[in-house]
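First, one chain by itself: the form predicted alone, in structure tokens.
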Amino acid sequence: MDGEHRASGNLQSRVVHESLILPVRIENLVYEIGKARIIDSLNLELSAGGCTAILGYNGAGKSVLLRLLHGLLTPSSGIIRWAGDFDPEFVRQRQSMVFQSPVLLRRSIEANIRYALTKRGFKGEHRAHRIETVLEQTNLSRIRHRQAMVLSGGERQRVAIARALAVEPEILFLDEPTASLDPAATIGIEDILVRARNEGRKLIMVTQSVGQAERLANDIVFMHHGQVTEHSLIEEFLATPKSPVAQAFIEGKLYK
């Protein structure tokens, strides 16, 4: 299974949607909460198709530089420059975010799903289509009428990535997907990230897990204390990492 599981990740992306607001130039990001600055001049450049994984210490500023990109937090100096010539409501319709501790409607997973479609603007034939078609990819066909409190922690994470997918965005962000989760359930969502990864979409995930990393990044972005110092190659990040500070979490020790 894993060898099986690991060959599927390093298929070559096969791009079946346009990209329409990637590449992502980030230049001089600033974020401070107070007198505390958590993302420190930061710049970075992402362009279309892959994974992307934000590796760091705690506190390096990874899941902050998520919430940047996705609208969610207010930089408080720089700019994120997305392609094309388009409105902020237009680019986060192009995005879905995962969370580490997804937050589901206390409904069915079918009728959790059926609602970010609503939301969304999706509607009649093509609305079904969609949940058809994540209930498959997300193996969660056969418990589609169960209720969300009562699954897992796997099934939830599960739901919330089909929930994600359902609305076709172009970059895909994860904080943290698999990190409360057991190996078998980690290998399922990997499973589901590497078939969205495959069919074009942008995964630009935090994840604590080199091995993770290995498995499903195609980039690397190394962030400490709110800047990023190194943007590299999977295998040139793991093989000549460029800090002692990137060295260390390597090797899973601890950076003074």
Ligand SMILES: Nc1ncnc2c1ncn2[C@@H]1O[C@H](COP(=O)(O)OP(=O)(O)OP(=O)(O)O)[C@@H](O)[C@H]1O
Second form
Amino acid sequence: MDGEHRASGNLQSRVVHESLILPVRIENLVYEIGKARIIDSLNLELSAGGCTAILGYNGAGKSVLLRLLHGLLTPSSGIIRWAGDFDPEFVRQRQSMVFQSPVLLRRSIEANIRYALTKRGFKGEHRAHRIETVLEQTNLSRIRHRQAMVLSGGERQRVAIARALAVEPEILFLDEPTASLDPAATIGIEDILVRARNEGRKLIMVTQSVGQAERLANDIVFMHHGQVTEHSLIEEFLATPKSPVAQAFIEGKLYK
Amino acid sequence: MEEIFEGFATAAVLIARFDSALFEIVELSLRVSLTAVLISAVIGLPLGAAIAVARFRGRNFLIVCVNALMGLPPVVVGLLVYLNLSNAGPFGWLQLLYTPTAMIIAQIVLVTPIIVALARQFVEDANADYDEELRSIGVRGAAKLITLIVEVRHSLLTVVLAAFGRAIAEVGAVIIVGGNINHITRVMTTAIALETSKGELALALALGVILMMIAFAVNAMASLIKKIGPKSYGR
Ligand SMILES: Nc1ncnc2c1ncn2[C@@H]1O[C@H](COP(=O)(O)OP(=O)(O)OP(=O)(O)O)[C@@H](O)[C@H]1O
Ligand SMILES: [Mg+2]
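Alt. form predicted in complex with this ligand, vs. the form predicted alone above:
The next block holds the full complex; its first chain is the one shown before.
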């Protein structure tokens, strides 16, 4: 498949279903904890649809950026401008998030998914259907009644992905969603993410795997020290990274 | 030495025969402490949970106070309740002094801080884990509080059991506000104190054995909940 064509097509908000909160413009975003600037005057624009991969070394501020976008942290200064003038709670309800270390409720897999759906206002037939669909997609149907506490790390991650997908978000934030998955499960999850992307959902995914970014992403945001050093199409990024730090990252080298 | 053996023998007979004087005392003890703990739990669990998630001025001070109240000496609690209920006190007109109700009130004052403080700690720890995930889903306010309480229900149950253990074993407060009146306010601990001082070891020993059995049963239940609970319901 012609990768470049696919990528540029998606960068220009070619969405299947209605997009309300995207595109988003991030202007001079700053997030400080005490004196430390975790996010440092960050500027970025993300279009509707497609998959954006956020890459960067440990501690670059990727997880914090996702939390800011999801409204879980309040910026110290700067603006996150969604497409419309929406209430923050409304924006969050159009999004869902798979955390780097997901927390599940102390109940069964199925009950965890039902909980999220119920709280997001899904009812009756529709809710039951969503539960079946995501259990099937994440290959969890067989163990749906198993208690969350006894699950393996990879299973927990899959439940978190199922729960986030179930609520049909416009934007799905994923913080290293396949970090603890085996190769087969990783491929399985990537298939699901491709499907979600093709449904028109926006994926904003932090990953440590350049290969995964290459398989899923249309565009790359590279972060370093709380700033975006570049935002380019995946092909451009891989061929000609615009900063030495990105170059080092792609080559898998230490950068100091 | 012989006296003590005789005491044990008579105690065994009293228990085996379901001696009515003995079991009247046991029954009153259970009734007073169960009522007190039930009321304390109804007040203390939601209050502790609310303090755990709410952010308001003076919160830290309140937490320090509640934690300090946990360590209140029972005799001081007895004294405070006595002052309130005595004829000269503000609630003297209720005529509650030297009734089981007075003992229940004293035990409520004694164990509610324990329930509030421990419930606050458990719910706050849970909130640290769940907060972002719940906010992400869109769960706030009372719904969030309920979810957190349900999540730590096993721990909260052990808190209530601990409170019951303290209530039923306590002597200082109930002897002051109850007065250890035969057939009316005589409970296990006060009876043991009185009978021992009179040298009547048989009844004291029988009550001591039963009190120990209750304490043992409470502890066994608590560790069972700790072991089984999380396994069947998740971490
Ligand atoms: N609550 C906090 N208090 C203090 N420092 C924090 C806090 N949260 C994040 N940081 C710091 O901010 C920086 C960015 O953190 P973040 O979790 O966003 O990194 P990341 O890019 O996701 O890294 P990783 O690849 O390891 O997940 C780190 O140096 C981290 O120590
Ligand atoms: Mg991270």
